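One chain follows as structure tokens, the form predicted on its own.
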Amino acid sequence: MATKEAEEVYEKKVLDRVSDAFVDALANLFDKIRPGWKVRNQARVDEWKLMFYAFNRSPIGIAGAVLVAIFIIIAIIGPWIAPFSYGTSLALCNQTAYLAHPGTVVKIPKGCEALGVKPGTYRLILGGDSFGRDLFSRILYGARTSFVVMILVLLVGPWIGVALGLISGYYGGAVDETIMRITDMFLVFPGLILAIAFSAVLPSRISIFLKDHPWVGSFFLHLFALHPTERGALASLVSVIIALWIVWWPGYARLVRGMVLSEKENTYVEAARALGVSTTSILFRHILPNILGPILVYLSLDSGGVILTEAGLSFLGVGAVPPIADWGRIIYDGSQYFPSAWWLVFFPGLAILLTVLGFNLLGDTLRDILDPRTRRSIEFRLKKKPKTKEEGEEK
């Protein structure tokens, strides 16, 4: 359907205009890159819109992506804003500070600037914890550890079991017995367990790594915003991630596998082969683009899932350490105080609670919007009904 006859079957909202906006802007630098892209790809541009569409009607769906877009740019900046660093300690200056309740003025004295402490008046939004730091600060960074692990960990994992399933799928035979059987071993152990045993042993074999490559290192303190002083914590984090990569692909290649056993008998594989076409090719510029949907929605439900499973590892005690701030271990060391200290498993649980329940909303719509059997019938429900000729008379 044009883009056109789009806009007088639905009624344009404000997000449309918005959206409208956003993948013609997405088309035009297409265009630039590729000339001639955008009208070869007219029909696809007008399909991009009419996926717009449906979502901007969906409330669960946009207050997912708000709650996922508030999480991200607290990610993102959450180390500029925060009014203390994650490891700054108020109690050393001012031992109300130590597990004070939320809103609690402390002031701090001249003489504390050796600490990163500027002396004057504070508030402690959300209180402090156990040695005296800041809370609110804490959940911040905590956000930019969540964050960054979920990227690189959704960067490689699922693609190394896309890769095999599409390799399973479409070879068969002993290939994909082999692959397939690899991967029951896998899924027999429980992901949780698994994770936790990697991320035990791992830890002094990456920290030599580290030591010797530096380069390394100071690439991650930079990702994860933390001070040179916790080079040597940073293995317990890169254990996570790698830990995190060997349990999370064996879901997609299942995934994967199961598709590409469907699409390798459409006709346009076919013509591919008779063409001469090579293999990868065929795998990766066209089955993949086919079954992309599935994968998308399936990483989104899979970011909280991420981020809950870190926080599950360093709750147990095999992933961040101290003072690095993580949600799931600033829980733990609350968890010692509760129900006393109440706000030290309250707030950074509710962050993970609203993180998690914003990947799942947006994930579900995805599951919709981009299924075209569902998303046909969300079109037809917001198509405009035709006005009669009494109401056009009225008008």
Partner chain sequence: MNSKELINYMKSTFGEPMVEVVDLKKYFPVKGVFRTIGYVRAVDGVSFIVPKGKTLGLVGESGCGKTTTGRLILRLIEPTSGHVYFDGKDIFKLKGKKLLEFRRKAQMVFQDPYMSLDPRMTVFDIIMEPIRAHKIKVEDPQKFVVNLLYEVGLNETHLYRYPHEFSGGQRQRIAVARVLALEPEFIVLDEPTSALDVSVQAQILNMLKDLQAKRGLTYLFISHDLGVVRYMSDYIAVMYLGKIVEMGPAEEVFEKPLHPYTKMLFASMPVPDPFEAKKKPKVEVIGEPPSPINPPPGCRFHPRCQYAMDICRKKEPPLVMAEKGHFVACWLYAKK
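Residue numbers count along the first chain shown, from 1. If you superpose the two forms and keep the largest set of C-alpha atoms that fall within 1.5 Å, you have the rigid core. For clarity, every value in this text was computed on a predicted model and none was experimentally measured. First, how it differs from the form predicted in complex with the partner chain.
Here Thr229 does not count as shifted, since its C-alpha moves by less than 2 Å between the two forms after the core is aligned. With the core superposed, Thr88 shows a C-alpha displacement below 2 Å between the two forms. With a cut-off of 2 Å and the rigid core superposed, Asn266 has a Cα displacement that reaches or exceeds the cut-off between the two forms.
Coords for the form predicted in complex with the partner chain, given the form predicted on its own:
Since only the chain itself is given, any partners or molecules it might have are not part of what comes next.
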């Protein structure tokens, strides 16, 4: 039904066709994994398509998605496309790249291979820093650091909160009281200070752990695209991740508890209980799917938050240790030469700004789209335009 209406109402744009193809491909994939899925979930597929139509008609959302996509692509391929490694000091190749202005051209002579640099002429697009390193390369590497920290934090921290919120909201009573008071304790401390405290305490233990389990260290080295020589600096990076887990759950516990409280008042939860459905089933089959939308929105908004916090921590000297490339660290190092070497602060700052902005724009749009009430208004608002003029012109 939904597709029929959608086709009649919307004049499809190129983006809509792309998103349609994407959704169809996804549906076919599911159908292959579980035969019959497509027939049973046709309505859901149509709903997804409709969500994409709404998204495609939100310029802000598309802008956000583009920014986020650029960030993710850079984070993944950045270390490969960077002309130099994050730690390479061009000064060692007899090139004076100390605080080089953006656009400075350097000539790398033969005999620098030991540093991992091929001979040739390079333009330092964004200039060089006080150690003679290429800022552009460091920013590309820094994207990887931020991205990995963000993913690892969001994969765990919020879900601790979601689980506690579900339990707390559904059972209520003493369980609720206990969990919520603990949550309050965490919430009254400013997150950044708590994270600093934890990242100061944790590294010694983590380095012992990493020594005992070298493969974990190697895994992280690859993840962060670091040289094996940086093995010793891993402990502080990992401790930042763990510190952020610890400070990142209370907000979610609060949020989810509130949503569970309102969701469990719905009759269908009581109806499920009357049918003899077990509590776990009710929590995971009924309540969680129904509150997943807002959680996803928060995750998206929080992605920017994690990046910002992580940058803040390294700016304060916690976490990424030199020479690891990290946006916050780059700004800290560059701030000593501000404003004469403005580019050392400006470009990494811009990178943080655009990334966080991208996640926020995306999150805001997702909120509008995942909420059925506002989605209708978006769809309505954007539908009317092609109906009157553009349709006639195109035909």
